[in-house]
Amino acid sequence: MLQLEGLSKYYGKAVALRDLSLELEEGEVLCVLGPSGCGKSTLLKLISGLDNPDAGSIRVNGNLIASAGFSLPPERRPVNMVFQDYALWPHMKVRTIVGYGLNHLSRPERRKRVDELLDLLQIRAYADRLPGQLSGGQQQRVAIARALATDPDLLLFDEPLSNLDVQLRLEMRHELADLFQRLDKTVIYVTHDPLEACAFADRLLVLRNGLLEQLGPTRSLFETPVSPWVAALAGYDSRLSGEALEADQEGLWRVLVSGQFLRVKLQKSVHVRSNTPLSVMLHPSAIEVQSRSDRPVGEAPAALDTAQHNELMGKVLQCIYEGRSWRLRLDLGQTRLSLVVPEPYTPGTELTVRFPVQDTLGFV
């Protein structure tokens, strides 16, 4: 449905987007992730016609809409965008805003279409209000209704939840997930929040410095990140330094970390030799913690399935309260581990941390 081939954009010598190629199927929801300045908004501007590519091409349903030296005007593209600030005209009532692009219809047809959209977005009660009389969530629904009014082939969303408070953002995630499912529209949704993307994305595109860093199903970001940077984006914020020793028959590597051994999963494309330094990354949600005082006197530690789990022992250096949890710095001897736990531990406490082998990622 949407084809991007070798798409590039430069501002002077600065790279905004370089050599991006991908295809979207009809009805697919693609979420674009990355920090500020990575090329997310540039991608939307190129597709919508608000900016022109320096190289590459953009096609919708096989029809060329942009390439180097050619750009179909925005109003002639089957594409609509919901902007970050919603861009609602402050002097117009909701009904007029939603129907703004429907002047080609007769008055009864236009009113019917607007009413359908107001009902779909559950904003019929606000039809005669001005944007300034609406909450942030209500304004967003108006912006979405306006974008849907002309029945575009492709919908673009530029971080539409970023201006909402935390609770409303969570509620709107569920509403958007339901809406996308009912509409069956092709959607490109830009966000910097991986959890937001997981609510409704079929695939994730991760951009970094204008380049494609990772593209794949939603779960791939969390289960098989391709780089330490993507792993950190996916929440793997506990990092250790280790040394690769040897690979086993299952393709896992035996890695030495502060005199203790771990089994680590590496990307299949990574070629590692013995004695290679590695960065080992863990997701805090996968780590279980147990102190010696948690066990009755004389009781041995619970049996560890070494085929499925890793184990490290260390001593608490620091414990900092972070609202609903505590962050520990654990001294493992030659290195330190940062992790989040649901309860505090006194500095000096000896702890054992356990985590699944499949959640132990290694990067060169």
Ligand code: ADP
Second form
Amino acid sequence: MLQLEGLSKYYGKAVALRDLSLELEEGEVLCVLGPSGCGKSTLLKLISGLDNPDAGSIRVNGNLIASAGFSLPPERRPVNMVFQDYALWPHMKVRTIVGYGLNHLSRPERRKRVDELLDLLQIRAYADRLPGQLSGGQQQRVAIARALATDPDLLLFDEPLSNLDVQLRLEMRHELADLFQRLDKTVIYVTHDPLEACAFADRLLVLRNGLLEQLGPTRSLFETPVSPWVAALAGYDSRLSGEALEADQEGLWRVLVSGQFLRVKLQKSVHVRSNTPLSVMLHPSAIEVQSRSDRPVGEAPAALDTAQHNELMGKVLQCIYEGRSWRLRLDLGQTRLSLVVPEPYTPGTELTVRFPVQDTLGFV
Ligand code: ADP
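Moving from the form predicted alone, what structure would you give for the form predicted in complex with the ligand?
Following is the full complex, with the preceding chain placed first.
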């Protein structure tokens, strides 16, 4: 449905986007993730026609809409965009805003289409209000209804929830997931929040400094990140320095971390020699407390299946309350580990923690 080939954009010497190629299927939802400045908005601007590529091409349903030296005007592209700041006209009523692109229809037809859209977004009750008389979430719905009015082939969303408060953002996440499913539209949704991306993406595109870092099904970002950088983005917040010693028959590496041994799954099948330094990345949700030095008398530590789990010993450095759980920093000597636990621990407590071998990711 959408084809990008070798798409590049430079601002002076700065690379905003470099050599991006990808194809989107009809009805697919692609979320574009990455930190500020990685090229997310540039990608949307090139597709919507707000800016022109320096190299490469963009095709929708086989038709060229942009390439170096050619650009179809935005209004002639089958593409609409929902902006972060809603971009609603302050002096127009909701009904007029939603019907703005429908001047080619007769009045009764326009009214019918606008009513359908107001119902779809559950904002019919606000049809005669001005944007200033609506909450952020309601304004965002108006912006989505306007973008849908002309039935574009492709919908673009530029961080649409980032101006909303945390609770409303969570609510809108559910609503958008539901809406995307009902609409069956092809969508590109830009966000810097991986959890927002998870909520409705079929595939994720991770950009870093204008370059494609990872593209794949949503779960691949969290289960098989291609680099420590992507792993960190996906919430793997412990990065331990280790030394690869040898591989076993299953292809798992025995790795030395702060004087302790781990079994590690390498993320890329690169040729690794013994004594190679590597990074081990762990997600806090994979780590559990196995036993503690101040364990009440008589309480035995849980049995550990060493074929399935790794363990590490360390001392609690810091314990922060996070609301219904605590985040611990564990000092392993030369390195630190972060985990989330259901009860508080006093700094200085010695802990043994465990985590599945399958979730112990190694990067050379
Ligand atoms: P993101 O949306 O991921 O925050 P952008 O696509 O806005 O990133 O920007 C990508 C890079 O291009 C950044 O380094 C940014 O500073 C640069 N850039 C974007 N727009 C312009 C512009 N109009 N002029 C100069 N540099 C720009």
